[in-house]
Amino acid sequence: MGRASSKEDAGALFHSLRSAYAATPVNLKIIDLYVGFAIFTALIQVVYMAVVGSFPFNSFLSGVLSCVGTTVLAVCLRIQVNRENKEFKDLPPERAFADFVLCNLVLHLVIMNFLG
């Protein structure tokens, strides 16, 4: 009995969370398959290492914290652009997409210098 309730349970949960996401805006949507795809290509990284080796660890290290610096940013970007968040309501797009790809640039700089 306690199951039936709790497949009804994950299934409203579910639908739920499908339709406020169908209210999202494209642009935000663009951003969560950016951190979507920065996230799959840590795991991918992590998933090689693991079956491969790690012997230039520096690389291995400087392709995720890439990743995960990239995720993060984006994230910080999707806050900001997003129209709902009173914090940033003063900000325009336009500005926090300059933020962005300047914070993206000292990242990769930053890890292009860790390589060695």
Given for the second form:
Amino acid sequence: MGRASSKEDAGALFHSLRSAYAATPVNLKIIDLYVGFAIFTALIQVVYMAVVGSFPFNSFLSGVLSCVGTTVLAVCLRIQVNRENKEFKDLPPERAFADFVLCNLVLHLVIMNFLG
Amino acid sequence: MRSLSFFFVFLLSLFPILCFSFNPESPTDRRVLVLLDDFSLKSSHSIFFNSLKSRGLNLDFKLSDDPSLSLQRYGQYLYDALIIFSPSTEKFGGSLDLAAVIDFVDSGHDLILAADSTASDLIKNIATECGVDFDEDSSAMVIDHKSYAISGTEGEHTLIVSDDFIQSDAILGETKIEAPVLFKGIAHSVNAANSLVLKVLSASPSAYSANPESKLLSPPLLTGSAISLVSVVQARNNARIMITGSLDLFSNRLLRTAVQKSGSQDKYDKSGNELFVTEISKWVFHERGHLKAVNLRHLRVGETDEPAMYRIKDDLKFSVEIYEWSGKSWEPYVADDVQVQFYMMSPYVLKTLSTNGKGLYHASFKVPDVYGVFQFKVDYHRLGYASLSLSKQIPVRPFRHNEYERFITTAFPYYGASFTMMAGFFIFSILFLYNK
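What I would like now is the form predicted in complex with its partner chain, since the data block earlier showed the form predicted on its own; can you produce it?
Everything in the complex follows now, all chains and molecules, and the chain you saw is the first one.
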């Protein structure tokens, strides 16, 4: 009786999450996809380092940091662009996107330098 | 008057040349102090002493209780070697004592010590300091009922015969000693754990050390081949010491007698004593078996100077010259088992050096892939030869920043990830801006 209900609860939870997520705007979904891609690339690099060893450690850090930095900047963009967010109601989304582009330029400059 | 004073000044300036001081360029000993109980030993052992003199040694005979005895003056040693043929001396005269003799040996000088059945504690203590233990029973002698010398009188079988020599061309020379050696004296034993002491002449398995005049009450402590009749010690500073329990080993009487071992039919006209003591004294006084290693050099392949530092995975060439003293000159030493180690806590590289026959030993190898402070070490210890221990320190550095290859193969995934991220950013921003 308890188990059956917890399974049903899990199923119900999953369905409600899915339907709520389906209601988000398309541009936020694109950002989420982008973040997912960056995390996936970071995971591949960590697994590769665990297998091969950390020999050019600076290159490893540079690769992982580019993924992590991209993730962080994309999340910041998502927060600022999301219309349901009360905190950034007055911020024009173009301004948020401009900040995002500039930060990414700095990030990739640093990454290229540290890559070795 | 003026010409006379000039003459004296000229003579004084020749003094340094006239005093033949011990010269590292010529390691054979020159001045030897011989301590005797009484001067009758000079005639009873004259064949041995004359053979030493004929090889160029200056013998200085003194009684062991002579009050003017001294080995040093103003910090300089007066003699290169010491022969102690005074077994019954309780106390040396002058400034000589146990500590002075041990200091003499510790500073690299040689010693021949002969005891016999009248050996005093002083002589036995000198031997103990050198690593050889005489039998504590002062009335004991070496007795062998199966390997004694057949002589006219029946005797107590204390004049024994032995041919159990150590196998070493350096110590005993290249001529094989055919006749056995006669020995009459006390036994000593050598600690098997001591790697510096060698038994040159051992007793036969049927020998034992006991008092010949009294009945044997308990089994003797020293028996068989554990009894050493003649031992040598080569210290780590290459000082050589010969210790034996028989002063008669060197005497004219035993040098000239015919030998017949009990139980065998072979009769020898002359014992092997003369050849034996002559060859051993040549070894002890550094006329044979003395090596020197000079000119330890290393360089990077393609250069002519020794670098101050190597880099990992460099190719280098190592060379050293080893010479052997032939008694008169330095001859090239030829062997195929000299090795060099490239050592840091443990040898990373161990290579056998090849020789060109003229004393130059060389090897080439690659510096290992480890950085730190290494040493080139040559450690050469062979039976009868002087020990060589050379080392030279050299640091090894890792690759410099620009000595790696430009694009490291193992880092390609990271390069790929970074560029993928850049491309992803570009595509994302297009999609984000232009989606409807």
